[in-house]
Structure formats: C-alpha cells, structure tokens
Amino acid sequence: MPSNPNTVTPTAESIRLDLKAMFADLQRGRLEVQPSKYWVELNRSDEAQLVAVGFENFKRTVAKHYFTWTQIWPWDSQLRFLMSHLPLTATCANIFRTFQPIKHQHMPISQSLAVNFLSQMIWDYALKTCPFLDKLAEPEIGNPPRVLRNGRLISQDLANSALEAQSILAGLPEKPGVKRVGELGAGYGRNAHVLLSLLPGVRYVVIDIPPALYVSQRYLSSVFPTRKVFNWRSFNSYAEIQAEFESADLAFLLPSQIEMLPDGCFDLFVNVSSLHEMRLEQIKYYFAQIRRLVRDQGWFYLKEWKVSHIPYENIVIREEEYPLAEWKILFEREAMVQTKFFEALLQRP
C-alpha cells in the first residue's frame, strides 16, 4: 500500500465521498466561511465535472474557474499591456506559436487560439522578470492544455504564479525569515507549487472550500511526494491535532477550521483572486483573521479586482474597502498584466 492515499488514482465513488465530508464541515463554520451563491453554482458544475472527467485531467475542467482565461479580444487589458512591455518580434513570434496546435481536444478552436496566445505572451513577460522561470516547468499532473515553448510544458498560471512570487520575494526584506505559509483560496496550488519549489524548506498550509480543497490536496502531495502531508479531517480542537500539523510540510484545511489555529502561526500569508468574490463583512472576518494568524512583523500578500461584481449578490466590492489601514503597506499597486487587479504587500505592525 503507497505511503501517502493522494497518490492513488480517485474513483468517482470516491470523489463524491470526500467532498460530501468536506462539504458537511463546512456547513458547521459561521456564516462568514460560507461559500457565496457564486462558488456555490461553480462548486456543482466543479463537483460534476470532477466525478465525470477525473482528478487526472482537472487542469482541462476545474482549473478554468481559478486564474486561466479561455477568452481574450483584441482590447483586452491583458493584451494590452503584453503587447506594450514586448517588443514586436516576440508578439509576431507568439502568433506564429499560437497555432501549435491549432485545438485543444478539450476547447473549441476560439478557446485553444486564447488560450495558446496569451500563455505564450505572458511567459515572454515573466521570463525577462522573473529571474527563477527558467527552473520551473509545469507538472504535467491533471493533465494542463499542451502549450509547449522549445519542448517545454507551460502555462498562463505557472507564469502568473511566477510573477506573484516575484512580488512577494522581492518584498520581503528578510526572506529566510519565511518558514511557514498560508494560503486562503489556493485554487488547485499553482502559488504553492512555485513557492515551495523556490523555498524548498517552507512548510504551507492550504485554506480552501471543496472542491478546490480536494484538489489541492491530491494534487500538491502528487507534485511534492517525499513532502510531509497533513491531510485534511475533521477536528475539535487544535490540540487534536498540534503534533501531526506542527510536522507537516504541507497542510490543508477548511476555513471553517483556522478559528482554532494559534495566533502568529504563519510567516506569510497570501490571498490571490478569492476576497473579491466575498462581501465586505466576509473581507473583513479574513483580514482580522489573517491578522491574528500572521506573526509579528509577518507579511500578508493579496492580489483582487479593484473593482468586483459578485455574481448573484448584487455586490460591488471596491480596492479601497479593503482594510489595509490596518496594516503597514509596503507596497499597493497596480499589478502586471492583470491591470484590473491591484497587489499590496503588507506587514503586520
């Protein structure tokens, strides 16, 4: 029997089990961890697509709802500034690439061309500032579109990925003080995935809603086998599990469950494309727990929309509702290619 169950390839009985207890966790949280009337709509289609398609190819189905855009047009915001920080030889190079191949057995040819292009555009981007892009490569684990750049797989989130740890390193004035991170929201992990392959000796803990929790899960032990895994259950209390969490070098939990957490338990914390889809008093519950999480003179890095319409709720989330007062702000800007997000690198006083 393989040493750590995430390995093993899931059935669809088994898929629907552990999100059902996953699911039933949750439900026992406050009404702040609470998914809204938008992921829950997402989490049904995710939850379907994962019983009928696989864990294994959840790069082809599920990842689509995190950080992947499937549809650009020529004014695109994302284009734009590709197009602006490029020369014309490297954009005239990607139309050439975008072509290869021309479909994607799993998109339509509009999607495959978007898809192709922009990850091509975005990694001439990142590979001139990030200095590390070129040790990473994009796990072939669930199955990612087959976007190749001199033989090599890439992708839209591992250059994205790239550009945010970009931010956060270059940040932070003492990075060897960074032992353990948290991430709320993490998608399928491609932030922690590129984390802990340039900090190898970082321990992360990964704070989600299933399916997304699931998936990470799997797929994160898969990515890091010889990694120390905290899977996730139900708990108490934290001295249920003190021991056994305290150990791990990767760790996932429901938000539901970082109330019973100790206070200052993290280096770092990050939150990428998730606050904004919340309403503000479910914004300020995450910031003042995050707070409360994150060590003295520790670091809380966001990404989000400066400006967020909430499917569903008739909510619209601002930059400046954001409490960053709260915080030392060591940086607040407009982030690189998704000009419609800002990123803030803050420390806790």
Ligand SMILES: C[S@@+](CC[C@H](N)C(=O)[O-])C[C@H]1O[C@@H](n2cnc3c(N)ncnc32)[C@H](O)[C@@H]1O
Second form
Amino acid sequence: MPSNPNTVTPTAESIRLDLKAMFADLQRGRLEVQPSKYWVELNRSDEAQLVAVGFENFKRTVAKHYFTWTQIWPWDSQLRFLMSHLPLTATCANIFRTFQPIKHQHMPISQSLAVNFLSQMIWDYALKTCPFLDKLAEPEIGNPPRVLRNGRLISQDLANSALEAQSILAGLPEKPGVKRVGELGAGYGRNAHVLLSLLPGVRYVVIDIPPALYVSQRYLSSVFPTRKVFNWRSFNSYAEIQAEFESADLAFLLPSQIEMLPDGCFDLFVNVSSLHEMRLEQIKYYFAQIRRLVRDQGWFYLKEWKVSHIPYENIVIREEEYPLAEWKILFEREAMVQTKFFEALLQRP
Ligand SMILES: C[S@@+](CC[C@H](N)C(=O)[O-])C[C@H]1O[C@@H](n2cnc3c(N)ncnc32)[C@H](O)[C@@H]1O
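Same protein, different state: after the form predicted alone, show the form predicted in complex with the ligand.
So here's everything in the complex, that chain up top.
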C-alpha cells in the first residue's frame, strides 16, 4: 500500500469529487481571490480534459494553458531573442532536430514543429545560462511530449523554470536562509519542481485555485514521493492546521485560506505568469497579502506580461501598475527569452 494517496492514479469520479470540494471552499472566500471570467472558462475546459483524458496525461492537456507555447510565428519575440543569443550553428542543428518527431500524437503538425523547435532553442539558451540545468530532468509524470536531446527528455517548461530559478538565485545573497517558499498560481508546479531540486531542505507552499491546485498537489507529491505533504483541506483557523502545516515539506492551499496564515511565514515568494491575468484590485489584494506573508528582508520574485489584455473583461494591465514601489526593487528588467515579459526581484523593506 503506497504511503501517499496522491501517487495513486485517480479515477474520473474521484477527480470530479475532489475538484468539487475545492471549488466549494474557494467560493467561501472574498471576491479578490475568485477567478476572472477568463479563468472560469479555462477551468471549465481544464476540468473536462482532466476527467476525460486523465491526470496521467496532464502535460498534454491542461499544462498547455500554463507556460507552454504551442503556436509561434517566425517573427515571434521568443524566436528573435533566441536566434540573436545563440550561434547560427545551434539554430541550424535545432532546425534539423525539429523534425524528430514530425508530429506528436496529441497535436497537429504545425504545433508539433513549433513545440519541437522552440523547446530545443530554449534548451540551448538555458544550458548556456544555468550551470545546474544538466543535473535536472523533466519528470515523466503527466506524459510530457517526447522532445529529446541526445536521448534525454527535455522541455520548454524545465528550461524556462531553470531560467527563472537562475534569476532568483543570482539575485539572493550567498547564504539567503530560504527555508520556506510560497508560490501563488503555480500551474502544475514546474517552478516548485526546480526550486525544490536546487534548494535541498526547503519547504514549499503552493497557493492556487482548482484545478491547478489539484494537479500540482498530485504532481509534486509524486515527483517527491518521500516528502511530507499537507494535502489541501478546508479549515477555519491556523491553529487547526499549525502543527501539520509547519512540519510539511509540501503544502497546498487555496488563495481563500492565506489570510489565516501568520505574518512573515515565507522567506521567498514567487508568482510567474499569473497576476497579469487578474483584475487590478486582485493584484493589489495579493500584493498586500504577499507583503504581509514574506518576512522582513525576505524576497518576492515575479514575472508577468509588460502589457496584458484580460479576455472577456476588457481589462489592460501594464507593468507600471504593479505596486512594486512598496518594496525595495533589487532588479526590474526585461525577461530572458519571452521579452514581452518583465521580471523583478523585490525585497521586503
Ligand atoms: C498561466 S498559468 C501560470 C502557471 C505557472 N505559474 C507557470 O508559469 O507555469 C496562471 C496560474 O494562475 C492561477 N490563477 C488564476 N487565477 C487565480 C486567482 N484568482 N488566484 C490565484 N491563482 C490564480 C491559475 O490557476 C494558474 O495556476
């Protein structure tokens, strides 16, 4: 009998029931944490796909709504960045690799070729930039597309997470004393996988709405099967969960639960490609909570679109609207590869 129930493949019925419980508890939360109309729609289709195709294939379904690019044009900003930062020989070698395989079973040919070429190019750039990337491996859990380099599975997600980890770690002092990391809107947990691999002994708390919370909980518990997990559950006060939460290596919470967490409980907080899909009052609410939850002199790394258009609600959010000035800005700059994003490392004054 496996000790961790998250490592057993769930049935369609159990996925439905678990998600129903998470959504019901989320609805008890304040307006600011509720998903935008855009995410309500995405969640509906993600839930249907999880139920129909199974958790075991999530890297071919819901993960495509997180950070994987499957449609790119030759003039795409990512391609322009990569081609200008890699030698011509790398681009030529990657054009050759693009046709292996010509088509992934779950994608049309055009998307398969885009995923292959972009993954190979980002991989080369990340190898050059992140000295630790060679030691990391894309987990098989979730059945990722078979993009290989020298027989080894690679991915856009792993390369992008390595670049983000590199930005964070290079910005911290030599002995940063990071014991607990919080991440809002973690998707399936690609950043958590990399940071947990690079920072041994660190505890990680994922804060997200379902179905992403459900997926990351199962994924990270399976990728790190020996770690102690605080599975998501409904609770009414911190005292109810304190002992179990504080001793867990991995914990999973809804955003409607973070107000119950004590001040200063995180050393580092992360948000990638998530706040930019929220209304301004939500961004301000989360910024206030993150500032409360990060300890004095602790850090907050974020990476968002410089300009984002939120579908359905006709909202445009610009880089200058994020309340960064309430923090000490260690850097705020254009992101590597996806140059339409900015990234910033902030320190709590
Ligand atoms: C585009 S995905 C990015 C996921 C991940 N950070 C990555 O880069 O792979 C956006 C994430 O924000 C989460 N999200 C959307 N609305 C949210 C809300 N109101 N509160 C908290 N998280 C939310 C989604 O569930 C998802 O995990």
